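Only one chain is included here, represented as structure tokens and corresponding to the form predicted on its own.
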Amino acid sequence: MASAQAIYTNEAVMTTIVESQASSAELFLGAVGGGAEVVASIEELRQHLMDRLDESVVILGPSVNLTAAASLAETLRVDRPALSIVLVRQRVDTSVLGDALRSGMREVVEQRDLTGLSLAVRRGHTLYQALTASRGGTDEAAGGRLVTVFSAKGGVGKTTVSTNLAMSLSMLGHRVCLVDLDLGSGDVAISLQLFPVSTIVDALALVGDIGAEELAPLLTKYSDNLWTLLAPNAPELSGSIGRHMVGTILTALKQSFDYVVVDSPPAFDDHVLQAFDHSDLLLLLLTLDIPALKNLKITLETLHLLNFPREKYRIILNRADSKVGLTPGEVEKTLKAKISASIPSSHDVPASVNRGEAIVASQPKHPVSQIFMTIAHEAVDAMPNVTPRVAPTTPAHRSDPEGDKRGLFRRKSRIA
């Protein structure tokens, strides 16, 4: 490399490396392989990207200032959402990771980990292809939409809302997949009385690119329109699924289903952040108690730091009629945000869980069921249109005889 200003070209350019040190740039080029260019600065990169509308990955080398890198990532996350930013640092610590995640960078790799860099670029290319596959295509080719149900506090009813929302969408005629992303203690299987042959951790055994066809054997069917991808039976397996695997799985499911509903754990971990990145709508769950209110306020502040669009999340109040000295109006005043839907308390809800049913299916005229259907309709309206693949149905029932078994529990339910 004669100069730090030199640019390496290839006929099929998809990756740009920003690095002013010649020796480092050479190493990165070797790791990335063909189809890469090198520029020396962020200023050159900005001009370069104006002429490269199909660029899929940008690597920001160690010579790039972290503040400037974060500013660039924040801009590109909005202007070029399909473009993956990979940050390379001499040393990766929690401070670097935090800055990177908040700004919208997809991956952080240590300088010496050239294999990790190569894999990160490959994942970036795969994600770009998945996100841009709909150009000029039909609605079906564009893929489905993803809704994540989240609360940073446990015990607020996320699984109840997730299962009933997924069931409601399936009853509207959509093909739906419900994903239990609470890998340590997920309760979707126990709530729907499912006994999976495979779970999400079995994706680790898949070889090569993971798409809808590869994931199909891991899904557990509940009804004609509703499928599930369940958490592992053994909590100790939860750490084996990396955040990149979660992103790959969610991308593949969106290409196969009209709607993907994610039941998330009560934590801002890597899995949750991946779900946020793939979400078209985020439902933030709240109950009328101070700990839940405090956690939701922190959640809203975190979403702001992550540049998550305000129009893409809604606040849902569960057990809204609880008499605990805190009113919905006081909650809205504290949060400076409106509550989109309120779900009342009812003993029929946990009773439906004990039967392994979603109340929206077993008692469709129940007041709680009507609210769940309203939430489903409003969720559909809030996202880009998806045409139902079949006609709306009457309350869904299991379609396979094995699914009718009742009474066995993996673990005690945590759902109130």
Ligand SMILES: Nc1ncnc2c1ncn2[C@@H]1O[C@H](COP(=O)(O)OP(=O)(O)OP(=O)(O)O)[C@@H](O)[C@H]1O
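The term rigid core refers to the most C-alpha atoms you can superpose between the two forms while keeping them within 1.5 Å. All figures in this text were calculated on a predicted structure; none of them were measured in a lab. Positions refer to the first chain, counted from 1. Compared with the form predicted together with this ligand:
Annotation: Cα of P217 displaced by less than 2 Å between the two forms, core superposition. With the core held fixed, the Cα of G173 is displaced between the two forms by less than 2 Å. Relative to the superposed core, D79 shifts its CA atom by 2 Å or more between the two forms.
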Given for the second form:
Amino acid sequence: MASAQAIYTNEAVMTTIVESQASSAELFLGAVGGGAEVVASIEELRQHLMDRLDESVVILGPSVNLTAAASLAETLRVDRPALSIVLVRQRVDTSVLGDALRSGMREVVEQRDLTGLSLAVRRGHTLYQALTASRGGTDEAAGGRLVTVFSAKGGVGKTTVSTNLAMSLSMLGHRVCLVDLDLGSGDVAISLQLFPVSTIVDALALVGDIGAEELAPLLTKYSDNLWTLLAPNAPELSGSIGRHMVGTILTALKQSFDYVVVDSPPAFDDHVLQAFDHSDLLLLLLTLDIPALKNLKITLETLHLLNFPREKYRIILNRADSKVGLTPGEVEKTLKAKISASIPSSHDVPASVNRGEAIVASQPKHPVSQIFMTIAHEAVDAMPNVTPRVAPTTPAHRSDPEGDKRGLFRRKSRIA
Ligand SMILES: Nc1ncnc2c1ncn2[C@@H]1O[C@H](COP(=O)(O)OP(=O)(O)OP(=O)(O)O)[C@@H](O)[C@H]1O
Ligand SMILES: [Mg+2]
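If the structure you just shared is the form predicted on its own, then what does the corresponding form predicted together with this ligand look like?
Expanding to the full complex; the earlier chain stays at the top.
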């Protein structure tokens, strides 16, 4: 099974190291892996770059003079905006950091922090992909659509539905980002067996405007068409992500993907309200039990108070065939609202989660999968103006080494 880390290190990363000390250069080469080349000076680098238009990262080692490094960065920022410069210094203090970032370098790393160097190079490479992949003549005005899957009660199937909906949309040929907003105990990573290098919490370290470019390194790839922004492993880390930050992140993702699907926690917290504000469609989940029904009733009343347009939400019944005394007809009467789709119960649903698969991808003909596909089609109908740009396909598995070579943010052209 591949982690996100393994996916990126499989890439032929186009990196050049500028360092005159052979022993340091050796160490850096070891840290960034195969594919990197070493030159001894900035003059050599300039020559070297003329032949390499697809270079994604330049590491300026400690032997490179800071003034010369800053001047190079200022030129490259204009000439090669997709190229990241990573400065390595023996010691990093605020003055070095300030000079470096002002001149347009993307990262500053201490000499002995080889792991930090490797991560910085990987971020630079991801950014390069994001920026260059977007030069395809795209329809920015259309913008992506956002669908939030919500229930104020726990365990009714939010993660199951959001994961399978995101997968279904990606299988229909749309580029999709699945966001785990259940910051306290998000299950998307585990459901798809993803091992994030970065999570939504890393957005806290971003300074200035947060746009698609800044978010790109925080995403974890599942397949060519499906990316995820995952919740942190340690829930206490998520405490300081504010409502505003969530709104900014969702707006940026909408600029970059055809569809953003949001999985939510079982509570009306600030993040959820922010997601509602950015939603073009809300899928409200229900199961046939009184607590779920009571919670949905309260949710509908709250949406009414918030003036949330009625045409923007749908009620989805999960485990619809459970024989528990309540019927779908009674539920509709109580809620004074129609159920839009009913997902049957099946042992195959948790079984697929246990294998780290979305059932819609692993068993597309399964009755549950067919309902998910119908929900996806209806979501597309409810949120039009987004056209598939690649042929419908079964998603490439996340360990596909070819997987990263196309992909991320192909529509985005904010920076490029
Ligand atoms: N249609 C279904 N048939 C059988 N099992 C299901 C079905 N839908 C969901 N489940 C199972 O129910 C459990 C809860 O589902 P899920 O994690 O999607 O709920 P949730 O609303 O996201 O929960 P939480 O509020 O804890 O985040 C999981 O074990 C899931 O596999
Ligand atoms: Mg969940």
